[in-house]
Amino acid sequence: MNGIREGWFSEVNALWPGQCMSLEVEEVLLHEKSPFQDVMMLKTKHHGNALILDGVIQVTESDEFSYHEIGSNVPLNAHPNPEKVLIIGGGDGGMAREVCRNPAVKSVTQCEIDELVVNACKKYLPNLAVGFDDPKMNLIIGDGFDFMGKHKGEFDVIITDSSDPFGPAKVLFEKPYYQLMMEALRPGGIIASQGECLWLHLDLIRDMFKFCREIFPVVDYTTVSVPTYPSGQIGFMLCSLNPETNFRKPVRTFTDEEIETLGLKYYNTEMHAASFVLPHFAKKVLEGKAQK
C-alpha cells in the first residue's frame, strides 16, 4: 500500500510489479480526496515538491521539465502552423507552460477535470502552474470527452497529459478516445498522448500502435527520460492526419539562442531526433517483427 513510512513515500502499483520509486519526505503539504482521486503534495528532501495522485508520482520539481518539453515541442514543431492547441488533463500546469512558450502557438484551451489538482499546483508548484496565467490560456474545469464531443474540427494540435491506465484514466488509452481526438482536429492536425513505458508496458504500446494506424495515416512514438517515473522512461504516442508529416524531422527548429530565451532545459534539435531512437527489442515489437 502506498504511503509514508519512516520519512519515505513509496510508490507501489501493480502496473510496475516488483519495483517502486521512493522519495524521502520532509513535509506533507497537502493530502485531500477530490471527487475523482486522492491528491497529495509532498515536500521532498532531494526532488523539490512532488504531486502524487492515487499513490502515483505525477511530477517532481527536479525532473518535470524533460517530460513537458518533449511532450509539447515534438508535436508542435512537427506541425507547420500549430496556432490552436488543446490540452486534456495536465492539471499541474507544466504542459500548459511549455505550450504557451512556443512562439507558433496563438491560443491554448485546457480541460482538466479536477479543480483540486489545479489549485494545489498553483500553491505548491508555481513554477509549473505559471502557464495557467498566460494570456494565451483558457482553462476549463471539466471533462475532456464532453468538451471534444462539442468541439469537432477545431484544433491544430491536441496533447493528452494523463495519468497511468488504471481507474478513470484507462479509457484514455483506448481506441474510442483516439477517434474522439481525431474528430476534434482540423485537417492535417496532430495529437500527442502520454504513451507509457517501453520497459513495462510494451504490449499496451504495441496495441495502441495498431489501433492508431487504423485511424491516422502517420503514427510514431517518442521517448523521454524522467528519473522519478517507473523505470525512468516514458513516451508519447504521436499521430497525424497529414500523410506528409515526419515527426522525426521537425518543420520548425530552435536556435541555441531561442532555446535559452524560451528557458528550455531538455529539448533541442538533437534531443528531438534522439527521442525517436528505440532499443532494438522495442523497435522490433512496434514494427510488428516480434512479439514481446
Given for the second form:
Amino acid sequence: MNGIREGWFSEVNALWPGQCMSLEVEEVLLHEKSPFQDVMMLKTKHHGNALILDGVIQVTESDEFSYHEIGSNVPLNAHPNPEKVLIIGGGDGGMAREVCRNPAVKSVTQCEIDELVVNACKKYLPNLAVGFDDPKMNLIIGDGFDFMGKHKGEFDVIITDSSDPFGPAKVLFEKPYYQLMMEALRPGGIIASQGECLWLHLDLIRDMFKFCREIFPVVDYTTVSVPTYPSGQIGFMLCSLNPETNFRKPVRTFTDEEIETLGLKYYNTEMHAASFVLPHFAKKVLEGKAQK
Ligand code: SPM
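Given the form predicted alone above, I would also like to look at the protein as it appears in the form predicted together with spermine (SPM).
The next block holds the full complex; its first chain is the one shown before.
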C-alpha cells in the first residue's frame, strides 16, 4: 500500500481527519522501509519531486523554500551572534541549506536518525541536499535525544525540523525534549521547533506554549504558508533563554539587495514581521484568553 490510486497520491492521516492533500504522480522513484519509517519519493506531475514519510508529505520541490526560509531565518536573525547551530532531523537537507546560507552562522551540526532519507534526498532532491555539501556542515546520523544529552551548553541556536507527532517524532513535541534543548543551548540561546498547524492542532500548540513558558522566559510562534501541507499552514515554536529577545523585531535584517544575493524567495523583513500575525481565534488561545 503506497497511498496511490489512479495516478494520485493522497495524504490520509488521523491528524487531519476528513481532509487530505492529493498530488498527481508521474512515477514512484523510490519506495523502501528503513528501520524507522516508510520512505517514498515521488516524481509528481506539477510539484516536482516529493518526499513522503509514513504516508505524510514532508517536502515538495515546488514549495519547500517557504518552510525552510522561515524556520531558519526567523530564529537566526533574532539571535545577536548565531555562530554555532544544531539541526535535529531535517534529513532532506533543506533546513541545512538555509542555515548555511545565513552569513552570521559559522558552523552547523545536524543530527538525523534515518540515513535512508538522507541518501534518497541526495539522489532525488539535490536542490535541498546541497545543504549537506556546505563547508560549514557536519552531518551525524544518530538519535537527536542521545546527541543533545551528550552536548550540554554548546549551541547558540537549535532548530528541530521533524515530522508530525506520531510514531518516532511524537516525543519531539513533549516537555522533556524541550528541556533537553534548553540544556544544550549556550547562554542566551534560541530554539525553533516544528510547531504544527493552527487550524488542526491548536490544542497541541496551546499545551506546548504552556510547558515552554515553564522552561524559557520568552516564547512565541511564527507561522508560514506551505500549500502542500494540511490546511496550507505550519508554524515553529520559538523560545529564547535571553529575556530581552523580541522574535518579532529581528536584531539583523537583510536589505532587498542581500535577499537577492542570498537567493531567498519567501523571507524578507516584512515576511519576518508578518509571520507573527495570527488569526484572532488562535491569538486568543495562545495568549491564554480562550481554551479553543
Ligand atoms: N525539511 C522538511 C521536513 C518537514 N518537516 C515538517 C513536516 C510536516 C509535515 N506535515 C505537516 C502537518 C501539518 N499539521
